[in-house]
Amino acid sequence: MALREVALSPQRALAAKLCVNHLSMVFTRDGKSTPVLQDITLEVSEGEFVCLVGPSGCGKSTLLNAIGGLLAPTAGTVFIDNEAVRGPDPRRIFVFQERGVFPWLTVEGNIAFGLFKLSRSEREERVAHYVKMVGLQGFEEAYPSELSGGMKQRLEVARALAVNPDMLYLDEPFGALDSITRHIMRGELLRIWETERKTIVFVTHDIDEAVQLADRVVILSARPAAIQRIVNIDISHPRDISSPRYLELRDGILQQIGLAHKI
């Protein structure tokens, strides 16, 4: 069975979430313009988890800021549930490379900084709830520079969702750690977005982490991006990375980038 094309996940029952409408990003310097994105559309499902790949610098990272509403696209729109993003939105978080944590706050602190809004009771709850979800038992009260590298980004993920968003944008966050807390951390996302369910748009270099982590694989071309296939991930949760099916979505993904026989 080869790569499997779809322009819908399997839960194309549901109405879409997110709706990317012909969107075109050109970036002008100097009077010089130079073409990002090219005629980019897509549709996201309530609860899908979406990883964008492609070449480096092909603007994965431009696409998701523009999703998100960081940046305004030369052409086209972007809707979630059926509003147009003009910009960012509480209700839709980023997660980055670089860890986003507080230093100055414990990992409490962290989690609880965006939940003023809360009672107090209502807030002590809600961390200890995700404090518990992330694995960070007995942290509560240490400070960033005493976490690992893998704690941190757990850390990161926790105060993100503590605030309750439907949608997370999460750009390249494990890449930054090594192979082994890379994969751990993999596992985590999986259990807490199995959990909770929320519509993730994922952006790696990593296509092994794409099709261990994707409901669908989104390949982009080479700049100015556009979509050159929309890949269905059709293995149940948790994947054998070393199944027959999994190494054919794997490789069919990297010939379609150009990279079947340069690693």
Given for the second form:
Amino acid sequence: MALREVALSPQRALAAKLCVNHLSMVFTRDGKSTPVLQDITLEVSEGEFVCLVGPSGCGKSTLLNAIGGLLAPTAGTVFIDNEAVRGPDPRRIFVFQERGVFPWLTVEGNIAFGLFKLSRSEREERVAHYVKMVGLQGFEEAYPSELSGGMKQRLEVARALAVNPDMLYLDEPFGALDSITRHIMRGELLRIWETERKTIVFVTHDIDEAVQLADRVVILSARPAAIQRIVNIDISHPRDISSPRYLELRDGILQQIGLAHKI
Amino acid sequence: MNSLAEPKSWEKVFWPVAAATLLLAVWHYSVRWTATSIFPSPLQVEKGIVELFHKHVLWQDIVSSLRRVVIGFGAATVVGVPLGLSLGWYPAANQVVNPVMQILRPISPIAWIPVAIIFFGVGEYAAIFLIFLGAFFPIVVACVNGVSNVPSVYRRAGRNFGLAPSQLLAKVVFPAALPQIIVGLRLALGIAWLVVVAAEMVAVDSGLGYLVIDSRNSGKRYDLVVAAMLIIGVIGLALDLGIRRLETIKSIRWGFGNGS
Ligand SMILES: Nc1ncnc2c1ncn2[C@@H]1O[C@H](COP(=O)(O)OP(=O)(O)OP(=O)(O)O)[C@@H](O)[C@H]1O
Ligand SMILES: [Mg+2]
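Alternate state requested, the form predicted together with its partner chain (shown: the form predicted on its own):
Up next: the whole complex, starting with the chain shown before.
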């Protein structure tokens, strides 16, 4: 249904969902100030999948936290649906790089965490659905300390999806997964994105991951991060990762970042 | 030898028993060789323990001591946990209260005995007050630290799901701080057990502390003194083992090292 709506009204589909306006961030610690974000301006359309890539420590997580209203920027504003963001909102859920699953709750408890407004039966149904989606059946009663790193990441993704947000902020959500699980999770994320038209901002280190997933890849410079370039990935899904266009785009980004693509 | 290898099960029992036996032997022969007539030998103490168990009043003393600890420690928990959580939650309030706390905290509850007697007279309430004081500060400090050490990612996740501040405290900050709070409670219970014995030596005429001092005063029965001391030790150990069981609760266990 959401799909048809988008198809019928192209203007709505192109409306800026997220608008980052001249955002700057300076951290001050022990009297020393570190500029981390420098005048970031970025628009993300409704239903768009945007990847942020950049060198380690450049400020990707800081940018995502500021977009999510969890950090107040030093200058600039973030607008969502033309409203200035003043704090976090359950319609826009984070998956944190530092792994935010609650160790005192079971797998079920974690997934149900954001569902306190639902009736019990709805909640149980939702939990069961997402347990299955991320392949944690049989671990419903397990605590995170009994799970592997990858299982914890899947659990956090499930917790985020369970509240059915319209935006997802994912900070290297698949970083600790093995390449097979990562592949499956990417496919799963794309499937959810395509069926539910969520707007996704996805931080990653992995250029291949960015080119496989995103509509646009935003390349950030080293700290203080500024937008270096934005690359449109004009390949339709499902993407053939050995097609010339894919390789061309990927190599272009690698070059932009200053990495040779031969090892 | 591989230091990572689990000791064999007979070794786990054998060595502690051997150490205890050695200690008893040293004690026994020290008493014999010095030919002291004051300090009791292990055998005399054993007879003393049997004698105490046959006297009905031992059970009353144990119950009295435990009752005081339960009341004093319980009150310290009931007052200290909410106070500590609030101070951790409002750092501004903590900055106001912290200097006073840091001065009061290192004062041994024993030093408070005269003050307790002025406030409550010689008796039950003075003893309970001292136990309360001894347990109160470690509990408050553990709660303050527990709350301020909660990783920011948990708070951010909680806020992200739309929790109001009070819900954030109840559903995120408190469970995240609970392992540290329990460490504080365990410490406080240990102190409470130390303090009750001391308080009973001066403030009341019942309880295990009174049993120790009374055994000495009425007839220099050092066999009973040492017997009472051992009983105090065993009960203290039992209390500690009891509260340590909290650490094995599944929603708390993650905070204690090898959580699996
Ligand atoms: N609260 C803070 N106070 C001071 N400095 C901070 C704070 N948070 C982040 N920084 C600094 O800002 C810089 C960017 O950090 P950030 O976590 O955004 O990087 P990142 O791009 O996400 O890195 P990575 O790819 O390794 O996750 C770092 O140099 C870090 O030291
Ligand atoms: Mg980061």
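In this text, rigid core is short for the largest set of C-alphas that superpose within 1.5 Å between two forms. Predicted model, so just to flag it, every value in this text is computed and none were measured. Residue numbers count along the first chain shown, from 1.
A displacement of less than 2 angstroms separates the C-alpha positions of Ala176 between these two forms, with the rigid core held in common.
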